[in-house]
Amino acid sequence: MGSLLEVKDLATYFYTDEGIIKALDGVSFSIDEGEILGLVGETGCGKSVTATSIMGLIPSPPGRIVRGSILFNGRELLSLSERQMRSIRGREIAMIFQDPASSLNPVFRVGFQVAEAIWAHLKTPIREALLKAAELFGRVNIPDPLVAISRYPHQLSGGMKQRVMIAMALSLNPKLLIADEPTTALDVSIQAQILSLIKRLQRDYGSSVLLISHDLGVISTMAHRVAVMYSGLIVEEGRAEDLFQKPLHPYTQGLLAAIPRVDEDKSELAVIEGTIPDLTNPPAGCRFHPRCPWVMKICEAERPPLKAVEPKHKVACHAYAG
């Protein structure tokens, strides 16, 4: 299978008073036909950054992306107009957001919402595309789709509220669905049925999907490949069993011995030491190195590019440089 997505050199810039915030500078992936990546990274490392730059929602001002590229099906993203963006969203991308309660029009019920879409696009008789809608709704596992559909946001439980946008992701069966932490605001019960439900309908559509969490466990159920964000920068990118069982970046490192597991006794978790760093003012060299435990002196000048040091496992490092 060939790549439906490939982000190369990809830079998106915020300008605000208090200096050029660096939310992405230089993040490269791809994403194969039928195929899960997961994003993963702490808050504020670039992950919604990264989402919304591939559908064009970068709100400007203050944003920008200044340089970079963002192949999708063959097709340059960033050479396209506002109004061929918006014939793209929705039908060939689609994005499940991170608080659905946010993203639904609290005045217009549900039904309406994911028909409005299909209309939108298709030119599909408003009745025709409700009863399109109520059938969503039942891929979707909502219950009594045709009483649904008539509901109002309000009227809905949040992880009914997030199964209609994942619906509504779907009703145009898009070649990438971009999950922007679909489960954050979700007990754990219901997490677990929404990634059950994404993966299945995944397979059911042939959708590629961009899953992006801050949660490792997450990531490891559902994802064919990682890639792991640091301050704006992939570190690590590989298969997702190579990464968990032989992470190389000590970034990634981190993350995964800061996890409690319960084969292990442990008094105290593992912490990274230092803080996240100013994105105005980043860290000269490798971004991590002020954080990192193997820091050399090269470290503070050069920032490593991101290559493969193992089949099919790249990493951005300088130790792995011979």
Given for the second form:
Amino acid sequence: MGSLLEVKDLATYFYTDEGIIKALDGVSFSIDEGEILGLVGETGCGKSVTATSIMGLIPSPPGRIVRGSILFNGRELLSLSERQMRSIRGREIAMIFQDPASSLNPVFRVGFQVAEAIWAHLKTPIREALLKAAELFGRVNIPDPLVAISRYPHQLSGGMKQRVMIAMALSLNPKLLIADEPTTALDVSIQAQILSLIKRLQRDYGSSVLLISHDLGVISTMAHRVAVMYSGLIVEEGRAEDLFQKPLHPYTQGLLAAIPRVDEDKSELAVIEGTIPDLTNPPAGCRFHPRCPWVMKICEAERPPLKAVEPKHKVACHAYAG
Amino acid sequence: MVKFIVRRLMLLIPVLIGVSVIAFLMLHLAPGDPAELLAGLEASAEDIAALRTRFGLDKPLFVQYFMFLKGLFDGSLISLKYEMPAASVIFPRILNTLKLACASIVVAVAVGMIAGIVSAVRRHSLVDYVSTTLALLGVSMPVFWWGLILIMIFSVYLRWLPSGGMGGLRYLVLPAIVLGTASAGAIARMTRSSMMEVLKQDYITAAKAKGLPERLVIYRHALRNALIPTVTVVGLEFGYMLAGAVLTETVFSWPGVGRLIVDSILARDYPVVQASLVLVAGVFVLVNLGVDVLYAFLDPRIRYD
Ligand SMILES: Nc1ncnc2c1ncn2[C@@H]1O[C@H](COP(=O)(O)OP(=O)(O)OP(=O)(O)O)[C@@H](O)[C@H]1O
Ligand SMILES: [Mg+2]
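Okay, that was the form predicted alone. Show me the form predicted together with its partner chain next.
What follows is the entire complex, opening with the chain shown before.
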């Protein structure tokens, strides 16, 4: 199967009063059709900026995509007009957000908010769109769909709100679903339900998913392939089993070592020596070198390219140069 | 919704009782004998005694209070200056004030909201700077000065509009602009800041991510939320227009209740002052109720709690 999404050398900067924040500085990865790609990394490394860059929703000012390419289904998204981009948003690429409590508009009924997404693209009369919304609510296991469509967000639990968001995202049967930390804001017991729902729907609809998380546990249960992000760059990418069994990059190894044992339910990314680099003034050469246990002379001077060192397993590290 | 309104109406009762007690006590809290106060400086001892009986000032305080309340409604509370029921003096004046306040708030809301929205949507643009500067000027413009400037331009030089008095719609234009200016500024500032706050919210990004056109994201999703805090300001401004229009009324010789209160205070017409306070407070709380209802209409979280 071919790639549905191909991101190449994507760089997104924020021009703020404190300086230029290089949130993404040459991100490359691809997602195949029907595949779940997990994107992991510490907080602030640029995962959400990657998602919003693909959606064409970088707030501007202060943000701007300064270089790179985003090929979606063979089309260059970065050269589309706002109008063309709008017809892709929600219809071909849909997004689920981290916090369902804040991503639904508090003053509109949830059914209307889903129906509106359908109406925006198909101009379906709103009554019909509402029925479609109810049907979608059924699919994402919201009880009493016909009652639920006339609820306001504050009348639903967090898990239910996220189901509404998923229903909305799936309403137009998108080719690509971007899920930015879809379970982080939810109770642990609800997390598993939502994840299995996403997985089931992904199979039923045959969509591709970009699953963003800082939780390696979530990624390992869901993703076919994994990309590890560090300070605005992808440092390692490979099939989930390869990456988890034999991590190549010292950062990935650190992440995996920092996971608490399986009997503990939380597996947040924790302690790796050193601090996350300042994105305004990132370290020269390899951005990880100040924290790297293997640091060599070349690491301070040259940025290592992301390249395959094993079949379908890429890493950006000078240690694998030979 | 009906339950909500009934509950709010019930809450009005204690407020009105409170205001009427304060208005009533005003006469009694002033130093000296209320009868002497009412009679004025040159009154003889007999005059004072006559007044004391006429106003029941020899009765216990709470009896007097109920007489005052009763007088408010049955017309037995008589204006000293106009020699007619205080309520009949006040009522037409309140209507005039309401007329002016309604016209002003329409001006203020229309100008203020449009300026605020445009500012927020195109923030840090030239339009934004111009509009925020004008808003600041608006809230700090002295009413007297602004009123006279407008009279000079539109009545004296251009002769387009009358400089004062009451009559058709033409008479309303200048006072409505003058009274509405400060409120327009306040509303513009509030709309701008609440709109900017709302535009940062996740649900705005989510609405864009659905593929909704910008226009709908702003006017449906953002504005509806931004209106909630703005409505509070509109209510406050409207209240201020009811009670604080004295300056505008004076500049334009508009026979409103603000001027009536000031004139009555100067003329020691205590019954009118007292009754005006109660009636203005009544209108005020009704306006507040209106704001609350609008609030509940805009925000389902209030409606359904
Ligand atoms: N609107 C913005 N203005 C300025 N800087 C921004 C903006 N949005 C993001 N950034 C910067 O971009 C960097 C990456 O942010 P991003 O939200 O992508 O992190 P993340 O990997 O999603 O983190 P988290 O796990 O906390 O969600 C951060 O340093 C942040 O300060
Ligand atoms: Mg994020």
